[in-house]
Structures are given as C-alpha cells and as structure tokens.
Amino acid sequence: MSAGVYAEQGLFVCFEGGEGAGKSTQSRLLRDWLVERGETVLLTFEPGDTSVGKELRRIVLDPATGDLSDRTEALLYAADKAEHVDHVVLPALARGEVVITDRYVDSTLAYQGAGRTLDVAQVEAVARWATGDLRPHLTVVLDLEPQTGLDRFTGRDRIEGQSLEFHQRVRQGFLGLAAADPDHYVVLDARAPIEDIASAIQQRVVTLLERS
C-alpha cells in the first residue's frame, strides 16, 4: 500500500478503539478544548454522518438486518466512508478546519478485516480507494479489554453483539495498526481517568497545531 495522502490544509484527527472505550467522550472533549483555543472544529463520525450514510448505518448496525456476507458488510462501510470523505471531511479540511472523526478506515480494517477474518490487504485496498487514501494526521487509539467495554452496554447493536473472540481480534487489529506507524498514532489506556486521557491527547495535538 502507499504511504497515504495527508491534507496540506487543516488538521485531521481520528479516534479509534473497541466498544465502550470512550471515543465519543474524548472526541467531544478535544473539540471543546480546541474551540476554546480559537480553532474552527468539525466533529463528525462514521458510519452515518451523511444522508446516505444514515441508511448504511441502519443496515450494518440494526440487529434486524441479520447475517450479511462479510464482504457485503465491508463494502457497505466503504460506501459510507466514500460519502463521508467527499462531502464532510475534505470540504472542512479545505477550509482549514480541524476535523475530528469518531472512527475511520482503521475501524474497517480492525472489524471487517481482523474481526471477520477477511484478507486485510484486500479490505484495505477497498477502504483506501473509497477514501482517496486520505489519512489522519493523528489517530488516537483508546485501548480497552473487550469484555470491559462490552459490559458498559445494556443493549447491543449488530456489531456489539458479536462474540468476545471477534472483539479480541478487533482489539489486536487496532494495536497492530498503531504499532506499524507510531508517528501518526498514539495508544492510550482507556481505563485511565478521563481527564488524564484528554490531557495526553491535547499534548499530542498541540504539537501538530504548532507545526501547521
């Protein structure tokens, strides 16, 4: 695979990790901190933050959908990403904004690749094509033992309801991606106090802002 494309304008930050790791909380905290610093910030998420994406999200997450071909599932997520990048992420970066996304390509590689045990290289080829190979300047992986994260839910969607072994493969998928590219990743223990996690993220992000 190529080294990827990094936007020359704006800053692209992604939050990844398993279920219940606190991605949404930390995304909002980072957004609030950046706004206080005077940055223009777009907080977004995958799947579902476009009109088309909402329908795709319903299909892939609704337990009523039942079994899908693993390849079908991967392609639906890729379609969501294509819409998201073209209509949400790239326009905001072109305006020089900080884009914070709750999940991106790594979730497809971890869930549909490692989790579903599809060929990760093939899944990556589709996901990178769908996103024009756009990479985040920083990916924050919030690492948590899967059982701990799943215990934080009372009801589970179609993906959350997969086996513990599935979620363990997903976790290792995220950690493997981070280990392969430490310049663009930071892995944080999701069991740490929320404020400590937020501070560590801020320290990493501020160095990126100073370089831009």
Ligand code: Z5A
Given for the second form:
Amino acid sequence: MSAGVYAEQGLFVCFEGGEGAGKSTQSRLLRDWLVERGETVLLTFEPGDTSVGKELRRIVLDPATGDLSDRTEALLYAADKAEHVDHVVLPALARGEVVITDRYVDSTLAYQGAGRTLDVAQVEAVARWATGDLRPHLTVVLDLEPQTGLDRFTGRDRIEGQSLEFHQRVRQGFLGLAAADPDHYVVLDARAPIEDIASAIQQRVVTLLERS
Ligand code: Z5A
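What would the structure be for the form predicted together with this ligand, rather than the form predicted on its own?
All chains and molecules follow, beginning with the one already shown.
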C-alpha cells in the first residue's frame, strides 16, 4: 500500500472513533473556532453527504435492511466515499478550504475490517481506490470505552446494534491505525470535558495552519 496522497491546497481534518465518542460535537466546535479565525471551512460527514450517499446511508444503517453480506456492506461504504471525495472533499480542498469530515476511510478499516473481520488489507485496497488514496493531514481519534459511548444514546442502528466484542475490535482498529502513523494522528481521551478536548484539537490544528 502506498503512503497516500496529501492535498497540496487546503487542509483536510478527519474525526474518527466509536459511537457517541463526540465526533459531531468536536467537529462542529473545530469548525466554529476556525471560522472565527477567518478560515473558510467545509464540515462534512460519512456516510451520506451526497445525493447518492443519502441513499447508501439509508441502506447501510436502517435496521430494516437486515443482513447484508460483509463484502456488500464494505462496497456500499466505499461507493459513498467515492462520491464524497469526488464531489465534496476534493473540490473544497482545491478552493483552499479547510475540510473537516466526521468519519472517513479509517471507519471502514475499523468497522468492516476489524469489526466484521474481513481481510483489512483487502478492505483497505477497495477504500483507497474509492478515495484516490487521499489522506487527511490530521485524523483525530476520540477514544472511548464502547459501552460508555453506546450509553450516550438510546436508539440503535444496524451498526450500533452489533455486539460489544464487535465494538471492542473497532476501538482497537482505530488505535492501531493511529499508533502506526503518529505524524498524522492524535488520540484523545473522549471522557475528558468537551472544552478540554476542543482545546487539544485546536493546538494540533494550529500547527498545521502555520505550516501551510
Ligand atoms: N461506518 C462504517 O461502518 N464504515 C464506514 O466507512 C463509515 C461509517 C464512514 C455512521 O453512524 C455509522 O456508520 C457508524 C460507523 C459506520 N456506526 N454506527 N453506528 P452515524 O453517522 O449515525 O453516527 P456516528 O458517526 O457513529 O456518530 P455518533 O454515534 O452520532 O456520535 P458522535 O458524533 O461521536 O458523538 P456526538 O453526537 O458528538 O455526542 C454524543 C453524545 O455525547 C451527545 O449527547 C454529546 O453531548 C455527548 N458528549 C460529547 N462529548 C462528550 C464528552 N466529552 N463528555 C460527555 N458527553 C459528551
């Protein structure tokens, strides 16, 4: 697997982690902080932030879908990523914007790879192909014991309804990815107060803005 492609214009930041870890909360706080500093920011998410993606999101998350082959699930998430990268992420980076995405390729490596126990290298090959191997300049992993994250919600979609062991494998998947590439990752304890997490993220992002 190649070392990936990093956009030469713009800044690409990704939030990853298990359910209820605070990705949406922190991605919104980072967006607001950057806008206050005068940056143009696009806040987006996977799956589902394109017109085709909305349909794919419904299929993969609706409990009414029932059982899907693990490979079908991985391909549906990969199709969502291809739409997302081509129609949302790359155009904004080309305009020099900061793109913040709530979930990206690491989610498929962790959920479809580690979680579903598909061959991670094969899942990665498909996901990297789907995204043209575009990598975030920084991935923020919000790390949380799965039961704590699940307890932050009541309803369960198709993926949230998986076993605790599944979610433990997902967590270890994210931590393994971060450990392998510390230059492009920061792992934060998602039990910390919201403001403390936001400030740690800002500190890391500011160094990237100063470099660009
Ligand atoms: N998935 C996949 O399998 N493969 C893929 O390639 C991709 C995704 C891209 C998408 O779900 C699902 O698709 C997801 C992975 C799978 N699995 N599931 N299920 P989604 O988009 O519907 O939701 P999510 O991405 O899992 O996010 P989330 O569960 O909605 O949570 P979150 O965004 O991480 O957390 P939050 O909404 O910011 O916060 C949750 C609550 O906790 C809320 O009440 C907050 O106020 C509270 N909170 C936040 N931070 C804190 C702290 N620090 N302390 C205490 N309370 C807090």
